[in-house]
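Below you'll find only one chain, the form predicted on its own, shown as structure tokens.
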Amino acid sequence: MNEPTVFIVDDDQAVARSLRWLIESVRLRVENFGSAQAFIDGYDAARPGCLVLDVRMPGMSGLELQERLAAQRIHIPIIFITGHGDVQMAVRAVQAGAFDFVEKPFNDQDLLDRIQRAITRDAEWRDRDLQQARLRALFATLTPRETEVLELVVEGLSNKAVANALGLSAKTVEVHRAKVMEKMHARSLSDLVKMAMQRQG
């Protein structure tokens, strides 16, 4: 996994430099962008980390950048930096999926704590997405008949009941069930049920 990066998007260069110095003081990688568009042009969604974002900027605002990222299904945790007059706006941003917001003037340690939590959340999201992708790849190896058997087995049907439902012999169902367990790398029926639930979730 790549080292997490804190991406700062703020048009005020003095603020951006100050934020960079603070975050680098705890040995985190930092990249600065002077505008929302510059961030869009330069960001690779495969890179882990979090986004520290000013609400008000010329051109594309922080809220508009949040909307653009959501439309592209980019789920990097966003911490908004806001002035006092922007708190209501920031609350709306959190309701729209932002990770957090911090009011100016902010406490340095408080901001660093929030950044660390955001980076942890990003790692959890990425791990979940990776597990989901692996699960989809395993399900894709099943034949249509094996998928039917799987769906009925996880509903709690016995081999005999599955056989009756699909018009097969119990022996054939046993063979299909064994293949499903093998392909899904499931050690038990409970493993299989959990995988099916994760797939639906």
Given for the second form:
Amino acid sequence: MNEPTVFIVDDDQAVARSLRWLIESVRLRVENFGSAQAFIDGYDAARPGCLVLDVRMPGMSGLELQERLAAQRIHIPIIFITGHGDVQMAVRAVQAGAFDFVEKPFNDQDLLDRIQRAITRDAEWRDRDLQQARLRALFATLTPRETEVLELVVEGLSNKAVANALGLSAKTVEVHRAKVMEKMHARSLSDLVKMAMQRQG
Amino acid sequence: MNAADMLPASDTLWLALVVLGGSLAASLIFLGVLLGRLRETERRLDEKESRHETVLDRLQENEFRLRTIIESEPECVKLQAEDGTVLEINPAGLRLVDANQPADIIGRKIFSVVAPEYFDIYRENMRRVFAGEAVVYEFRAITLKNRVAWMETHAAPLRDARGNIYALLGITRDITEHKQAEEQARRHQTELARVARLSTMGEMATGIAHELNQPLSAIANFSRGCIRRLRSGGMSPQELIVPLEEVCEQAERAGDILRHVRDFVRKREPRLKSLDVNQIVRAVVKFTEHEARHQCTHVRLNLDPLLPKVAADAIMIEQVIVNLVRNAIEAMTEVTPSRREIVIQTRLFESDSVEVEVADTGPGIEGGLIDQVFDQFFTTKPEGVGMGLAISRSIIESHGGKIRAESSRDGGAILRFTLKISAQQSHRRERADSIHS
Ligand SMILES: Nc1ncnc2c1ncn2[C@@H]1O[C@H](COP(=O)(O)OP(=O)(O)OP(=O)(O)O)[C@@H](O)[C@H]1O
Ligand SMILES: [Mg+2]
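Mind giving me the form predicted together with the partner chain, seeing as the form predicted on its own was just shown?
And the full complex, kicking off with our chain again.
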């Protein structure tokens, strides 16, 4: 189920089928949608992969679909396929955050490479999201006091300085700090600093 | 015996149902008869209090039967108040709007399931019904579950015993599929028309390139997919049959496109014939009727019955009038539906020409732009190409005529063009003149 899928949205059935045939030749999973609306209705954002999209479509255009997905905070990478003379549109799409675009007629290897890159990018994004979610969950286990200690520690303050800043004894800070390390599964101070930075995204 | 004979002639419901007509007629006639009887019973109830009990019984019985019929009617049947409140709706109707129970829609405004861009058109049609008209209209619906569908409603007024209209009776069906098919056909046509128009401007190559790109990229993708599979082995020859058939189909599709283009190119050479402009106007009105009705636009004709024939290419002149009518329809989407009117007139002009005038009640053309509207690629519409009037002018001028635009005193736009009377006709005219003098 978590195998990446290439989602194709194209109103031209023949073109969509041919893309599927081509992309499946490199053993990727492919699903076709006949319109932007059909994709919005049928796509589950938990599914990894990338989106291959025709810029020009009747009804909701590729660009509009991109906007709708962005509004719904769905970040699947999009590769736009543009026809003759649509380069301006493609540039706009990339400015709005699209992953890439290819101009028709395109080289098959070129398209497949871009698709691979998009899938890798998607996996990285999802990985990062997962990491962040895990970190958020860890941070959530800290008490308010522990959080305060953590924040000062990662800024590079010594135990004593932290104790001064919070009006605690150095001993208490020591205890809190050990607790924080344990709860966050951090092996060293630099681990902890990294986690704090990652949390910021 | 005709069902109409069974009812009092004054029964407006019957009339309403006749107008609604179509395939719904059979079941609705029955429904109409029952409603008619119900009304009759009511009337008697008014007059003769004495037989109160029995009449009430019958009324209830009739109402019960009526309900059973409406309930089992496969099409959506609903009653609406003047402000759009849904008063009654049958189970088919509930299904149509994705309601789980009657309370989801009854008592609410119908606008909760009408797409906002159709509010005006819907209101205008409701207004007409409550003014006594029977109407047919299409609109885009967004159901309670956010499903988008196209609907067609046949609506007619319902009157009480005193003749006051108290509700709108509407029968609605889902025409989404039909609409999609129509849309596809239209898209194909406009695409070709676009190619044809570009051809006159020497930009045909772009149009063809765009159209041909689709089948060509499909062919490339199918073939590359085959080569990759053959290279990596493990593919049986049988598995190649389907994609190769697809390749053939796409090659044929490309051939079709080229054939169409060639046909259009051939059509481009003007073939002058002696023809009746009034007839062309009527033909154009007929095939733009759907668009006009869709936009609630009323088209009025004021054609000179004694108009002499002109020398022109029918298809080209048709294209000019279509362009003018389309522009008028498009311009009037900005004004309220009840004020949308196009008037097409024909008349004799300076004794050797005929003039055709298309006037609308839209916002008109800004003074400064009057000269520019005929320029190629001049457009103020997001979807416009700006070729309609440019092509119209080149067609009219190639016929030796003139085309002009102006704004009318009440604000709308007026577009006029002239065509020369054909030679045979003007001979006859001269003769007629000399006889008179
Ligand atoms: N009846 C009208 N009322 C108001 N403005 C009009 C009318 N007809 C034309 N125009 C103006 O003239 C412009 C040019 O018209 P034209 O038909 O050449 O192109 P278009 O309608 O914009 O695009 P298309 O090539 O699709 O017809 C329109 O965009 C519009 O601004
Ligand atoms: Mg136009």
